[in-house]
Structure formats: structure tokens, C-alpha cells
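What follows is one chain in C-alpha cells, specifically the form predicted alone.
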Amino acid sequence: MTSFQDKEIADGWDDVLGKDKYRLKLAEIADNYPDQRSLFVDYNDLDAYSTDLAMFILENPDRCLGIGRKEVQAAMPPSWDPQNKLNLRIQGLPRDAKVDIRRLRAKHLGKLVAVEGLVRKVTTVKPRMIRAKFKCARCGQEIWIDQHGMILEEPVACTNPDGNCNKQANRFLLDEVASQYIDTQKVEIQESPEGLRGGAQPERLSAYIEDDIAGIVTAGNRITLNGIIRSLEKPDRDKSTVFEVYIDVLSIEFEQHEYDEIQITEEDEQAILAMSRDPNLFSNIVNSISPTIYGMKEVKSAIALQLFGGCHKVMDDGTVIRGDMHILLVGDPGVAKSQILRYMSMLAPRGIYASGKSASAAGLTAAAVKDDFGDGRWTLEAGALVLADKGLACIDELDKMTPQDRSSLHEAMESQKISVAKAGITATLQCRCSMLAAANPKMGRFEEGNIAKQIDLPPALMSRFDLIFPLTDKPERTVDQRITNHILNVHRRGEAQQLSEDVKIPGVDVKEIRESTSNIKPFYDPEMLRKYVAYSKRIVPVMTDEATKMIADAYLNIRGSSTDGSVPITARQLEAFVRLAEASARSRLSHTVDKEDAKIAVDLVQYYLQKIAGTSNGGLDIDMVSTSFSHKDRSDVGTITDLVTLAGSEGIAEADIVTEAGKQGIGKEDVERILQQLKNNGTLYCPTDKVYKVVG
């Protein structure tokens, strides 16, 4: 690498700072000092002056920035007081300078790099002493000591040339008021989930932010830190030769768009536009979602639409309407729910996978942890939902979570915010993510009868899902034969993929196996599909009159189909219609939501309603999902409560209730379930075994 003298470095800075845009910035700083005291220089401008010098600055940042700060002071307007301190900050570092946290090595020490990540933890902004003023306790001599690091450095000896203080032990008094301070903040970032594959544990890095850029970062932000990698000795009692690393931050770049990290070249854009014109586009996208899993066309269609998502809307009065969709898969063991979730967490441009059995409320939302600035104050550490902001959160085994942990999801799903009140901290964190969750039925496997009653999730949580799909595993010879063939073909293709094409095995045609199982390969390459989804997020489709009418007619027809007073559909499902139709339009890169988009949305919602909320008489009752009691249950509850009330203070035995209720068409299982619910909510009580009385 070319070496530069101080004069050459100063000339380079002088030339760059002489540009009009920097002269204007310096004048602006002079007018707004001290509120504005940093000059941000684009790396591209340094590169345009001299590529060699720009690279030299990356390798020797401390020396070059020190010279640069002097040039900035010299370039200030004549009215500028040279005593005022200015910061010189470089931003927009090239891709060559970007280093993954897990790839930081000893060779990066002292170098200027860019590190991308998610803000995991943020401390409060605190003053750090940079120049300490001491007074000699004997003669009053003032001594200034520059402070480096976190440990206060005191004078070794008195500097008074006239006194004799140095000949004996002396004491120095710190003048805390006159000493000079700078704002400092410690943050911790971790690797972004989209950069991790195969369930790797995300690495973390501490960062120190100082002066006017301290305090602008919050937990959950996606940022790029441009700074100098430094080493820090471990604070052990014994001196260690192993050092920790941290980044001394020069500048912070916030991610302006949720998919900026996905680079879309001009060639990619041409391929994306060509994809959007394919008449079989949507079915090809569906076939690219977990192709090793057989069937599940409706589920995969819904998940494909979830990837694209609806439009996030902010109304005139500030009301926010979410565009993200939430989907729940409830199914028997072995129907590949977890496999779909894991696949989607990798396929989504930004995906987080968590298992409800091992996840706590703090792990999903935010945990309060003690910061390590020395005073033991509490600070927030972002959880899985916050880290999945503007992405996809895949939560497996939702039914295995404790009720307390599960309740933390309610606010996150509906308002897409997480309100935290822990350890004296009250804060609101963003979690604008779609949720794909999976759960098992109450008894481990679906039985014949009402499916909604077999899902062991509270109605308040279930009603927040836009789509709920029950996945049953019933023996059926034709379907079983197809699934068997598909699974065996998956394994055969997997075996063939491990072998080179020219391998000859007696009795096996490897090439024929690959050709005959080509349908198992995703139609679109996952990386290309990720880019397509990222590109589609730029589009905000608007509903046409035809689409609006189709959705309105479908909703009102279902709403008016009730004949027994039950509620077949609510406004929550109407919003699901809209989100699905918008997602369908986005998948085509269309700026309008057309009739075909509305039809896809209507078909999917009607499919899930028939599965979940279908009644024995062929109608719909959404209360099966969104409340504790369906319409029929409420009628049965009245009958059972009347029977217990008429029994008076003596109470009535459960067997007698079953007999009397049976005469009115209420089955034994329904009676037992309703009695348990009435006992749980405090309407009835059971003073002796199997005898019920009315409370009060």
C-alpha cells in the first residue's frame, strides 16, 4: 500500500473540504455551534480525490483523522473561535470496509471498518471526563491530565517548579467542575438474522458512541456503525494477554428501508420485472415454498402472500393500520409445521425463529438487564419480536408457552408495539413484523367434531390471526400413497445430489433420479425470490372499484348468511380480505388491486372460515374462534344455568344436569365442557363432588 506523508494527507483533506458542499456545512456548523459540532464527510469524496489516500485513511484512521481535524479547524470561517472543538466523521464506507461481527480479527485492530447489526442493548448517555483538572494539596499547583479509557488517571508528581512537593508523598484534589467532559454511551449490537443461516448463534459487539451522536440509537434499530476497532484489557485481578474488542464509533447510518441490505443490481431488476410478467407467477412462487413438503396448496398460498404483505397505513388522525399478516397453523404431529416455519425463517428477507416451549415473555419482547458502565443501572435488551421488526417472526409450539408469556404477544400482534415497564424503565419498542405461528391441538391430535374447540389457545389471541389453518393427518389411501412417493423421492433426490454426475452405480440411474424428481427443486432460486420480495415492498397498490365491490359483496353476503342469530364474520376478517388482496397485487408488482387479487383473498378467507368456524347446519359462527362461547354454547349455557338455579340451595348433581340437558339436545361432552367453563369464570361452584350450585 502507498504510504503518505503528513503534508500529503493534509493536502488531500484541504482539497476535499474545499468543495462547495463542505464549505456550506462548515458555515452551518459555525452558525449552530455547539448544537452542531460534527462535519460528516462522504468516503466517496475522498475516493474521488485519491483512491490510494482513501484506502490509507481506512488503514491509519487515528493519524489521518487527527490531521483532518486540524484542516477542518483551519477551514472554518474567520469568526470561528479556534478553542471550540469539532468532530470529523467519515460516513458511507465502501463494501470492502464492511466486516461481519464474527469475522473481526486481530488484523482489524486500529482500522476503520463498517459493522452492520441490530441494536440489542443501549445504556443511558453519561458524561465521561476527557481532561481532568487536579490541584496539589500542598502548593495549589493546577495540573491537567488527559484521560483515556474508563479508569481515572491521576498525576504522578506535582509539576510546580518552585515548590518542593515532589520530595515527599503528596495528595491531589480533583476539580470536578472545571474538568472537561464528553457525552458517551455504550451500545451492544448483534448480527442481523438475515445474515445467519443454519441456526448459527448471532455474535455481539460492544460500541462506544461519543459527543453529539450519543443518544440517537434505541434498542431494535438496524444500523451500520462506522468506526475504529480497538482492544480493551479484560478487567481481571490478574493481568491477561487476551483482550476484548470494541468499536470506537465515528458515525452511525440508520437503515432507511427494511430491505436495504439486499443488493438489487440492474440485472436483478430486469429479471424481477420479467418474472412479474409470467402468467403462472403466483403458482410458481407457491411451488418455491418448501417444495420438499407435499401438498398444502392453500397454506403455502397464504404464506406466500404473507411474505409480500399488505400496506402499512397512517391515517389523518395518526391512527396506524397494520399491513402485516399473522397466520396460525394448528395441526397433528408430523404434518411438517415446524419444517415450514424453519424454511420461512430462512426464506424471508428478515426472519427470526423461536420455539414457544423455550421462549419466555422477556425473550420474545424485551428483557431488563444491568448495564456494565459500573453503576449497575437497568437497561433494555431487545427480544425476538423486536429483532424481527419489519420482517417475519416464526414461533413454533405456541400452545406450549405459559399463559403469562403468551399474553405478551397480544399487543405485539395488534398494535405492533411492545410496551415495557420493568425495573423502573417504561418504554415502547417497535415490532412491525408478520407472525407465522404453529401449535398442536389440545389432545395432541384432532378428533372428529368441532375443530375450533380443540385448539388450546385463548380466543383473544386466536382472533388476532388473519388466517388459521387446521392441518389434519387422517389415513386416506390415495393421499397417503402420494405423500409416501413424495417423501421417498425427496430422499432419493437428496442422495443423488451428494454424488457427482459421472458416478456409475449398478442398478441405479443417478441422472434419471435427478430428472424425475426435478419438481422437488424450488421453481425460483431462494436468493432470487428474496430479492423479488424486497423489490415488491417498494410498491403501494390501490384498490380498484371492482376489487372494492367484490370484497364488500363477499363480506356482506357472509355477514347476512346467519339464520340463527350467530355472527359469521367480523370486521377483523374484512381487514384480512384487504391485506391479502394488497399482498396479491404486490406479488404481481401491480400498482392496483384488481378483481383477481380480491378473488384470491376471498377464497382464502372463506376456506379458513369453513374449516374453523363452520357449524353443523352449514353456516358460520366466528365466535367459536374469537370468544369463549359460540352462539350455540351461549344458548346451552343459559339452559344449564337455569337447571342449576331451579335446583335452589340444595344444588344439582352433574349426572342429573346431563340427563335434563340431554332432553334438550345438549350432548354429555358439551355439558361437561360448559360446566367446567362456568366453574372457571365463577358463575357456578362445586361444594361437593359432582354437585353444582349458583354463586351468590
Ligand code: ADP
Second form
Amino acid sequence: MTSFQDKEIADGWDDVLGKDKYRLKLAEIADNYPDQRSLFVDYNDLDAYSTDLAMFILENPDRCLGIGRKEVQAAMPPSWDPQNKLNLRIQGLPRDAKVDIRRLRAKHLGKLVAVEGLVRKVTTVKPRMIRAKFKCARCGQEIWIDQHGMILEEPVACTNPDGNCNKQANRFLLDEVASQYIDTQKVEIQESPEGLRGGAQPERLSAYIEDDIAGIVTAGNRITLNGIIRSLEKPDRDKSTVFEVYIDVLSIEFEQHEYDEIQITEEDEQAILAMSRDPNLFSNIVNSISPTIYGMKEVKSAIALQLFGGCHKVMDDGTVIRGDMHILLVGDPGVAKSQILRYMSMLAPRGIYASGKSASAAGLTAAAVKDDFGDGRWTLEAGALVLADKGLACIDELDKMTPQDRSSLHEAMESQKISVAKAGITATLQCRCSMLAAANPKMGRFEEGNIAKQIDLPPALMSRFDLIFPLTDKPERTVDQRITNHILNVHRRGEAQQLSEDVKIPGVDVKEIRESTSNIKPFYDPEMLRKYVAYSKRIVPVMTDEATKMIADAYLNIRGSSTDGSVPITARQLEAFVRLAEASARSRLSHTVDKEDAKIAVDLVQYYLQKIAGTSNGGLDIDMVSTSFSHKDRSDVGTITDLVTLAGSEGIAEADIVTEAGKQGIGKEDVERILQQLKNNGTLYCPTDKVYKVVG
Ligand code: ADP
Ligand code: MG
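Previous: the form predicted alone; requested now: the form predicted together with the named molecule:
So here's everything in the complex, that chain up top.
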């Protein structure tokens, strides 16, 4: 690599700063100082002056920027006070300056690089002292000490050669007011999920952001940090030779368009348009989703539609209607729920896989925490839904989430925002994601009887899901046979895949195995499907009259089917119809939502409603899902509440309630469940064990 003298470097800066664009910027800074105090130089302009010099700057940023800052001061208009502090920042680093977090090595120390990632944690912005002013306690001599780390550095001795302290003084007074400060913020970024292969854990990097660019990023942002990699000694008592690295940020770039990460070439576009004309398109897409898993056609269709999503709408009055769909799989253990979730987190753009019982403080939403990371400052940490912003959040074991998530998740799902207000941190984080969640039934496995009652999630949360699929695992000869064959074929194909086609093993025909199990290969390869989905997002389909009518009819029909006063379906399901139909239109790259799209939506909603809220007489009772009280329950609730109310301040023992309610035909289990629910919703309380009173 070419080496440069100070003079040559200075000439380079001089030339670039002489461009009109920067001269105007400098004049602007002079006018607006100190509100504006950073000059951003595009790497391209340095590169245009000299590619060698630009590369030299990447290799020796501290020295070159030091020279650059002097040149900037010299280039300021005459009215400028040279004492004013200016930042020189470089932005728009080239592709080859980009480094993955997991590839950061010792050789990057001191180099200017660009690191992409997802902001996971941000601390509050706090002033950091950069120059401390001390006074000698004996002679009053002023002493300035530059501050570097987190611990205040004090003078060693008085600098006054002829003061009365004889340079022996060891007490110094800090003048906090006259000392100089700078705003700082520490953030932590993690690798974007797209960059991860094979379910690796994302690696993280700390970053220090200073002065005017502190406070502009928030948790969940996708950013590129341009900065210098530095090392930080671990603050252990024993001196260590192992150092932590961090990035000293020069400039921050925000990504503009989520689907631009996926490059679609003209060739791709042709392929995509050809795909869209295939009459079997939708079933092909369904066959590309987790093909190692047998069956589950409805679930896979729903998930396929979720990938495409409905349309995000902003109404005249500013109301926002989400287009993202949420799907819940509730089922017995071992029915491949986790497997599907993992597959989708890999397939979907910006997919994140997380478990409801994750150990992170942020959980699924977000949290303000005070931990080591913030060096005593409050830190805002993003949870899975925030990290999946504009993508798909795959949440396993949703029923095991923390109580805090339980209370805030439904808000996040509907408004797609999470607000945090704690300890001086007030932030609104975006979580514009679709959610694909899995949960186990209350007792770990579905038992005979009503499905809806066995789902252990708050009703408000349940009603946010567009579709809920119960998956049961009951031994059944023919189905078992098929699943068994399928799973064994998956394994055989897996084995054959490891071998080359012309391997000779007696009794084994590798080629034949591969051909006979070709249905286990995704119909479209994941890369192509991702491109297709990204392309489809450009389309905003509009509902035709026919489709509107079909959805309205289906909705009103189900609502009308209620005979005994139960509410069979609510307006939330009506929105689900619309989203599903829009997604179906998108999947065909159609600009209109037609009858066929409406039919797919209606069929899916009816399928799941029947499974989950079908009553013994063939009707539907969605109330069971959205309030966890069915219509019959409602009268039972009345009976039980009355019993407890009558008992007054004395309260009534659970055993007595069971006996009394039993006389009115309410079973013991129902009583226990209803009591639990009434306790949870705050109608009743339990002052001593097993004794109930009415609140208020
Ligand atoms: P869950 O999360 O529902 O408890 P898992 O996703 O861990 O279950 O699945 C358990 C195993 O059973 C997986 O290895 C999966 O491949 C297999 N399995 C279950 N159902 C099917 C199916 N229908 N087709 C293929 N494999 C299945
Ligand atoms: Mg599981």
C-alpha cells in the first residue's frame, strides 16, 4: 500500500473541502454553530481525489482525521473562532470496508470500518467529561487533565513551579462547572438475522456514539455504523491482556427500505412474472414451506399468506390499520410446531426466532434495565418483536412468556408499537412485524372437550390472532402410517444426500432414493421464494365488489348462525378475512382482490373457527375464544358471582361454592376454572387460602 506524508494528506483534504458542496456546508456550520458542529464527508469524494489516499485513510483513520480536522478549521470562513470544536465525520464507506461483527479480528484494531447490525440496546445519553479542570488546594494553580476512560483521572502533582505548595501538593479540587463535557451514548448492535447461517447465535458489538450524533438511534433500528475499531481493557482487578473491542462511531447510516436488501435483477423479474402465471402457483408455494413436514395443509397455506401479508393502511384521520397477520399454533407436543417456526424464521425476510421463556430482560417486547452494559446508566433493550420489525417474529412457547409480556403483548400486536417509560427513558419502539407463535395447551396436551378452554392465554391476546390452529396428536392408523412413511423418507433422503450419486453400496440405489423422495425438496428454492415475496410487496391490491360481497356474506352468515344469544364471531375476524384475501391477491401479483382470493380467506377462517369454537350442535361460539367465557359460562359466572356476593364480607370457601353450584348443575372443574378467571380479572379475591370474596 502506498504511504502518504502529512503534507500529502493535508493536500487531499484541502482539495475535497474546496468543493462547492463542502464550502456551502462549512458556511452553514459557521452560521448555526453550535447546533451544527459536524462536517460529513462522503467517502466517494475522497476516492475521487485519490483512491490510494482514500484507502490509506481507512487504514490510518486517527492520523488522517487529525490532519483533516486542522484543514477543516483552516477552511472555515474568517468570522469563525478557531477555538470552537468541530467534528469531521466520514460517511458512505465502500463495500469492501464492511466487516461482519463475527469477523472482527485484531487486524481491524485502529482501522476505519463499516459494521451493519440491528440495535439491541441503547443507553440514555449522558454527558461525559472530556477535560477536567482542577485547582491545587494549596496554591490555587489551575490544572487541566484530558479524560479518557470511565474513571476520573486526577493530576499527579501541582504544575506550578513557584507556588507555595512546592509541587508537593496532593489535594486537588475538581471544578465541575468549568470542565468540558461531551454527550455520549453506548449502544449494542447485533448481527442482522439475514447474515446468520444455520441458526448460529448472533454476535454483538458495543459502540460509543458521541456528541451531536448521540441519541439518534433507538432499539430496533437497522443501521450501519462507520467508525474506528478500538480495544478496551476489561475493568478487572487483575491487569489482563485480553481486550474487548468496540467501535468508536464516526457516522451512522439508516437503511431506508427493508426489501431493498433483497436484490431483484431483471432476470429475476422475468422469473417472478413467469412464476405468477403458473396455475398451480399457490399450491407450489405451500409445497415450498417446510416440505419435510407431512400434511398440515391449512397451516402451511395460512403461513404462506402470512408471508405476503395484507395491506398496511393509513386512513384520512390518521388511523393506522395493520396489514400484518398473526397466527397461533396451539398443540400437543411433538407435532412439529417448533420445526415450522424455525423453518419460517429462516425463510422469511427479517425472521427472528425466539422463545417465550427467553432469559433476556427485554423478553418479547422491550425493557428498561440497569445493568453492566450501561456503566450504571439505564439501558433500553429491545425484545424479539422489536428486532423483527418489518419481518416475521416466530415466538415458540408463547404460553411460557413472562407476566410482563403477557400484559403488554396484545398492545404490541395491535398497534405495532411498544412504549417504554421508565427511569428517564421514554421511547416508542416500532414492531411492525407479523407474528407466528406456538403454544402448548393448558395441561400440556389437549384433552377431550372444548378446545378453546384449554388454551392458556389471556383472551385479549387470543383475539389479536387472525388465525388459531389447534393441532392434536391422536393415534390414527392411516394418518400415522403416512406421517411415518414421510418421516422415514425424509431420513432416507437425508442419508442419500450425503452420498454421491455413483456410490456403489449393495442393495442401495442412491439415485432412486433421491428421485422417489423428490417431493421433500421445496418446490421453489428459498432464495427465489424470498425474492418473489419481496417483489409482491410492491403491489397494493384493491377489493373488487364481488370479493367484498363474498366476505360480507360469509361474515354475516356466521354471525347470524348464532341461535342461543352467543356471539359467534367479532369484527376482528372480519379484518382477518380482509387481510387473508389481500395476501392471496398479492401472492398472485394481482392488483385486485378477486372472488378466488376471498374464497381462500373464507375457507381458512371457517376451517379454524370450526376447529376451535365449534359447539356440539354444529354452531360456533367465538365468545369462548375472545373472552374465555362461553355463552353457557356466562350464566354460570353469574351464578357463582351471586353465591360469593351473598356471602358478603365473610367470604365463602371454595368447597362450599362447589357444593352450591353443583346443585345448579355446574361441574366442579367448571367452578374451579371460573373462580380462577374471576380472580384473574379482578372480580373476586382470595384473602385466605380457598376463601373467596367479591372485590369492592
Ligand atoms: P413441537 O414443537 O410441536 O413439540 P417439534 O417441532 O419439536 O414439536 O417436532 C418434533 C419432531 O417430530 C420433529 O423432529 C419433527 O420433524 C417430527 N414431526 C412431527 N410431526 C411431523 C410431521 N407431520 N411430519 C414430519 N415430521 C414430523
Ligand atoms: Mg416445541
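Note that the rigid core is defined as the largest set of C-alphas that superpose within 1.5 Å between two forms. Computed from a predicted structure; not experimentally measured. Residue numbers count along the first chain shown, from 1.
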Practice prompt. Answer yes if the CA of Asp96 moves 2 Å or more between these two forms after aligning the rigid core, and no otherwise.
Written response: yes
Practice prompt. Would you tell me if Val125 moves between these two forms by 2 Å or more at its C-alpha, with the rigid core held superposed?
Written response: yes
